[in-house]
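In structure tokens, the next block holds one chain alone, the form predicted alone.
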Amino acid sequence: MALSTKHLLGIKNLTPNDIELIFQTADNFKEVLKRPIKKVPTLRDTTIVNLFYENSTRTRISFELAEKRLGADTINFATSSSSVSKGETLIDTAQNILAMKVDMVVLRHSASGAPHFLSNHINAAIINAGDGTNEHPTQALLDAYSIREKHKSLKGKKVAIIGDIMHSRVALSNIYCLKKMGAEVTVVGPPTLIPKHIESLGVQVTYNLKEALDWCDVANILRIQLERQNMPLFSSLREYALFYGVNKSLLDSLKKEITIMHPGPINRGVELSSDAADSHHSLILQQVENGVAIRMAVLYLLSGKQEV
């Protein structure tokens, strides 16, 4: 079987079955990941770019190990130290890249669009680690492939996706996972932080916290995106944690037992307490340890090899 698109530039563009072949390659790679020897020859004399435009830690790593882990040959490219810092367009980097014979390129970029322009310019496939706002879509198949692993399905599950709903390109990815994957998702924050229309997109909307951990089953909290914020959205951090804050204390007060996750990197204290955080409700270590099996996943998919 194989995907019905050459690249991963969004979950937008996936169908259902797109994601459940991902998901089914992800558990075969889960088990290699178990083995002694971690380690497979499958994308060996296959050659990828991983090109950040914006800075990351969680991603990058995943990527890189995904590919070291796949036997693939790894170029990292950091713009701070290469001719961007003197003005090459994205174009010429990326040509210039490929006139070095590179298969496939990851790339994150602060401009929402960038993966979908370097598809139609390059042959290379070209994998979305982060659009600005867009999306970021191995960050939801892995958040939705650890509620599949958790609660053994998607189909029915109730998700509340809490936080800066404006910003993040992991809230728009996951929705639309969610969404083809047949869960009910609902978002939450600030009337500040929750696009306009936001329910075209089949979601319901709240500004009430304790009502949205009552209705769900999980709850994937987002970090407040100050980095992508040009004025002040609501009056302090302070304010926002009193009033949109997961804590040990309100998970307790809930008449069920819900599960907790985040993308990372954890504002704590902010969005999410350190008790609530490194609770028995989390799964972000999970989604941690996940991420590498949907990227590797992702990666032998696209790269048209038959053998795992």
Given for the second form:
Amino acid sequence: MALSTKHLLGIKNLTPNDIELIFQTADNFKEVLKRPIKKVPTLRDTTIVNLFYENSTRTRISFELAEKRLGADTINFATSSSSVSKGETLIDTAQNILAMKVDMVVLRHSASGAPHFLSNHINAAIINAGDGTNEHPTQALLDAYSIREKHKSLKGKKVAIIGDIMHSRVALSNIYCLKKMGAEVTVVGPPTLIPKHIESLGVQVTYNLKEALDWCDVANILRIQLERQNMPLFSSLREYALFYGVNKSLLDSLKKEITIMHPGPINRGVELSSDAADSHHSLILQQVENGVAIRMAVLYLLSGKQEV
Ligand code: CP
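Cool, the form predicted alone is there; where's the form predicted together with phosphoric acid mono(formamide)ester?
Whole complex next, starting from this chain.
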């Protein structure tokens, strides 16, 4: 079985069969990760560069760990210590790295579309590790995989995506992924943080947090992305926390148990309180754990190698 695509640029162009194949492959790699020796030699002849033009903790470490668990050679690139600071372009940087015989590129970039652009100019498999406000496909895959693991299936599950939908690549990739796999999605947040016409993606919209929490099985709570807001879109963080912050007493007031998720990094006390983030409702650390297996699956499937 193979993916229908040579690159992972976004969830938008994946088929449900692609997503199911990634999940089933990740199931196999989760078994590998439970062994005393958490390594397979599957990508031992493959060299992968992690090109991170934007800060990252989880995604960069998770990709590097996934590559090492698969036996690949890895190179880490951070703009601050590279010739990008001297004005080198993305294509020149990538082509110079590929001249050293690199097979795959994991790219995070602040410009939406940067991985798509690069895929038209270089001859290597590209994996999008987050591009501007566009997509963050491996985050959506690990989120959906974590819901599937906890709730057995995605079909018919009700997922509320809460917060800064406007600036969130995680929101867009999650919407594509969850809808393709048969889940129902409601987005919730202040009107200024919900894009116009988002209903055209097949989601419902509410501005009332309690209504969304009463409805959902899973709440995926997003970070307020102040770095991407060039004008104030709500009056204060305190007011945001009051109307859209999820806390333990709110969760306890619901008539059913729901699962809460967050892609990280969390603004504790803003979109999510510590007592909720660290409660039994939370799937946050399982998301991080599953990220390694999901990224191993994506790397393996795009590498064209045959055996797990
Ligand atoms: N979830 C996520 O993308 O986190 P990082 O920015 O730390 O990679």
